[in-house]
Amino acid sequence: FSSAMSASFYTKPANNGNAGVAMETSWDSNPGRQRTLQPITTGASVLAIKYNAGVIMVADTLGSYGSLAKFRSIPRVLRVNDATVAAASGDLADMQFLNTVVENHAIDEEIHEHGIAYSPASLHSWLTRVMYNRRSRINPLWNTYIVAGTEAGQPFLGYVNMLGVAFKEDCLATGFGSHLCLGLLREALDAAGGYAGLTEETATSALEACLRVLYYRDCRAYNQYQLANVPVAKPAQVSGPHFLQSDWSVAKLVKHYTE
């Protein structure tokens, strides 16, 4: 991202006329301004895995107001350009704010027509610094992002959380998915001998199986989801909503279920 855009994101004109003073100057001087102490409306897990010709990512469309499944059609997968997609779990208001900033930057680059599009690695690096900057100012963006895409003919998959902790992997998950689904995704990779041996169909089936596990086990998950596919040789596509087929007959075996 250009230095001018980065400066406008991190700073704003100060009241005393000195431009470029950090945002926290005015915030700390105003005792009525408060930080987000706890997310209110949240999104649950995001899952992603590399395969032999790209990356696939899935995220459900539920926005939970506390424990209430209130908003059931909120898209959380952002298509940045032909080679890059991103999705977030956590606070939906923070996600929408950050997605708007990213979209505006992408539009500015298209308007300039200099042939430069943001790669997944550059977006991942920028998000890492934004998250760490906000965390360091004790005003974090309460999100965990997964950035997926292709770069130089290779699939890319990166993770960054609200503290600015970031890394890259062949399969990633956020939220409850990091506890319930990473093992299933790694099994699929191991069975194929790595992502180079994993087909698109097998990767999609593994992600759908993980979504089904989350729908059964995580009360913040939902059976309606979006799917993003970023092939190496084709533009990124975001499809959905898709719906999971579920079977709740096992619930009758749970004690007190029918009482």
Contents of the next structure:
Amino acid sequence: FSSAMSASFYTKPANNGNAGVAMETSWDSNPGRQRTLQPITTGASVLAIKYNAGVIMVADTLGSYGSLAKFRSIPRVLRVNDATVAAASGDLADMQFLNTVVENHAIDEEIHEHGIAYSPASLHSWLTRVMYNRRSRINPLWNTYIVAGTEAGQPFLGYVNMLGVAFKEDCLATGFGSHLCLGLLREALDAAGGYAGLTEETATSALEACLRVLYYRDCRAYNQYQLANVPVAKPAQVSGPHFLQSDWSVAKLVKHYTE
Amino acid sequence: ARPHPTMSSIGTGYDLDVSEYSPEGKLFQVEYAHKAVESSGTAVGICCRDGVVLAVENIVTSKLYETNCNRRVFHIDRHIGMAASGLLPDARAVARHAREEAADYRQSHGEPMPLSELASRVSNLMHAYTMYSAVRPFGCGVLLAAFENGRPQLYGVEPSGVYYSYHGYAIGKAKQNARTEIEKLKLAELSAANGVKEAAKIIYSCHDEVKDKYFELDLSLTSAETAGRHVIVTGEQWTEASNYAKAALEEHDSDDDV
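Based on the form predicted alone presented above, generate the structure block for the form predicted together with its partner chain.
Now the complete complex, all chains and molecules, led by this one.
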């Protein structure tokens, strides 16, 4: 396998040439080791928006195996601590691996009881470093993460993808959500004059509307989802599964649908 | 057997490293390690009806120390508590190993480590340090507590590595008095919430006011109420327990006056 992978006419950092020494660890050049080439079981969009007193994030509970809707009850939202939640789209094995690492870090911090816990900003920073480091070894964790929570008394929302691209915003979406829904979320924010004018109810209904759009238009989306709400003054809560009502009666208008 | 220059002690000649037996078949270094435990503040563990309580008489040698800076009750993962008597740095090392074991187990098995398994690992660790001349035994004894599947559990591990499962146990300077007090309790009927107060009372009653003026009461609880989580008792609950203990002490003292 590794010879097929490294068959190449000139030396690049990833394939065992002299230039590769500095970039690789022995862990990478182990002949049995392979690199992530493609995501296998995947999660679709994650959506999130800040509101006047916190942040809300939603993600459906589907694990797709290509075009097969194989696992219909996969939790993609992780509660890290009272002030932090994170959700991922992309390869679910990579997500579960990273989530275990994050959870273990969180337990370590709880044990030491020095009052220091993962804040959403520190988790976002750590995830960025991990994702970028993996991409730099051409062996990415094939995920896009959204981190949400309360940072220094303010709502926090951050994005990190498999390339290590990271940024913070008032509303975020991954995958198809970034194409179909980000505009809708931005409109909701603009209508309220910024997140400080957005109520929890409006934010929740905006996210629900976006999930519905995704269910209608994204072939890998699903109508069962989890919702995470991190109010600034209260502990984070992950609820679910919630069920999305949808109206497919328009299907009858599609030619040949009933034949 | 080498001549010892200054001290004449019971084990002279066979006590210089732990890999040496005495002619009577004793390991004096291990026995001396026990003495380190016995000269330290008492640690008490009580299995109640719906939880386990740990309490330590944390003797503080200077008023200059900040309160609670050196607790003798440790979290091992979320669901296991450890109380220690003896040399605190040694106890911290044991806690570190225990935490690594528990974290590793949780990562591999996808579930919290059962206490019986952890106790076995801690025992193996402490025992290993009694077999080689390059190391010394741990100068601490530990009490491990958890509330698993509705059952309270308590294990005690000693410097030799020996360990047992207990309904209630005490180690440290006043262990005999404390054990006697524990035996008087009706553990099967005692709720964990009351157990916290009773443990505090035992610590206060066994505390030697003359020799060790100042001590801090370290208390912890793992019970149905805490949903199996090991929680260090602070705030109101701690004050309540501490006041209950002090009041019981005054009552007892006033009985003496008669």
